[in-house]
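Just the one chain here, the form predicted alone, laid out as structure tokens.
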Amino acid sequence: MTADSMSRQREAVREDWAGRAKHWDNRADQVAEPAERMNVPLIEAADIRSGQTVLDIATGAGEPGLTVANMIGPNGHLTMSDMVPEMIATAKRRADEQGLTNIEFVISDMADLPSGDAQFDRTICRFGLMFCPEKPKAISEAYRVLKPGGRAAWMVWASKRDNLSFDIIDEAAKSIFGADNPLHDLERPFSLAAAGSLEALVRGAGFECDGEQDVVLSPKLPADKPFWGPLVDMAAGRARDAASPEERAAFDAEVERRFGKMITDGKYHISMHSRICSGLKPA
């Protein structure tokens, strides 16, 4: 792949997330509780403790970084990094609202981190690596900025079929907005869905690694409180915004119809499947 092609891919990712940012800003607080289900195993895999220096890569709207900032306390320091200024603005707003003062905010590509070598005790990245066009370089950058003996952890989605909510949203969007709509891409988030693909990248960068950890969640949520509004907004909001009123109404109806099939005994039965891989930088 040429440098120009890589640059175009990076810019496409940046533009996509800049377009999504308003939806994430609107919905970030609403999804804080379900996000916690994902935060816990990632933070445990990274072995984050009070007083550490931590880099949260592709921090997005602020999680799991805000949770980490509370964990490491005033003697710790968190750097929240993202390539999209609009996402950093949301993370900063939420940090300010929580009164957190142990955070630095940095706008940067994960494949070209501005930090010096051996700066952090821990690095984490939740659902960000899948979007990077230069995944091996991004893993190597995390290795570079870690102190010897430091640990990094990544979380990525398993297959779309194993994450039923995303599959429903994707199929509904394709049926109304078209399969090739440039404002809707739910393929890239699953670019590391194959078992072993994340581990191979981590080992390839020089980390000592114990393999991948599957995280499978099956929550059951009340049918009278549709949980999927924020997910739809965050995943398909760009395409919905650009559609005609008739298309938006058709999409909303199709989403509701498809999610309705998940209801059994008065509850939505959800499936969520992700993978974590953590690596130790040799001392």
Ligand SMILES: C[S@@+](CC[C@H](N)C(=O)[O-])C[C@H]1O[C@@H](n2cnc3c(N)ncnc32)[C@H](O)[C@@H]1O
The other form holds:
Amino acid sequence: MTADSMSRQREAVREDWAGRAKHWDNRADQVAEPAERMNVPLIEAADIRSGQTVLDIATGAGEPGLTVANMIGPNGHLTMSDMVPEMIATAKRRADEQGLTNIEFVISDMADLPSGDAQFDRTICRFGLMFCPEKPKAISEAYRVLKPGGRAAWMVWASKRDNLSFDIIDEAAKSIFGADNPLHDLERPFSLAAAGSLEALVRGAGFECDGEQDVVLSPKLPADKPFWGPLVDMAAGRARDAASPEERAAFDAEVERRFGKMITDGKYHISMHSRICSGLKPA
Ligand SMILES: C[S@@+](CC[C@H](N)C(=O)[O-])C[C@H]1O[C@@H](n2cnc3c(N)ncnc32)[C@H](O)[C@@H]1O
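The form predicted in complex with the named molecule is what I need now, so please give it after the form predicted alone.
So here's everything in the complex, that chain up top.
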């Protein structure tokens, strides 16, 4: 990939997330509980403990950083970083609301971190690496800023097929807003879906690594309470906002129709599949 095309991709990602930020700000608190279920295995894989210095990369609206800030306590220090100021503003709002004081906020591209070498005990990144056009560089940057003996952990989505809500929302968006709608990114979130692709990157940067861990959640949610409003806004809010009222109504109906097919025994049966890989920087 040329430097020009890399830079165009980076700008496209930045613009996309700046546009999505208002939906993430509106919805982040509503999805905090399911988000926490995804935080737990990542935090365990990173071996986060009280008193550590931690960098949360691509923190977005604050996951899993806010949980980590509580865990590391007043003697620990968390840096929440993201490339998009509009996203990190939500993390800051939520941190302030929780009265957290052990956090600093940094706007930075994960492929070009502003921190000096060997600053952190841990780096974590939940659902951010997939969007970076310079993935090997991003992983090398995490390696560089870790202390020897430090640990990094990443979490990425497995295939769209195994993540039913995304599949439904994307298929509905494709059918109503078009497959090449520039306001709806159908591919990037799944750019590390292939088993082993994350591990190869982590090993390639010099980390010692025990392989990838699959995280599969299969929630069954009451059919009388449509649950997907926040997910639709966070995933497809940009394209939906720009659509005509008729298209918006058609999209909403299509989403409802597709989720309706997932009902068995009075419950929506949903599947979520992600992968974690953690790496140790040799001491
Ligand atoms: C799906 S959100 C994940 C946010 C949060 N970690 C979570 O799991 O809810 C992706 C985030 O990655 C950020 N991002 C994308 N590319 C980035 C890059 N190259 N460097 C830093 N942040 C990036 C976006 O701004 C966005 O906030």
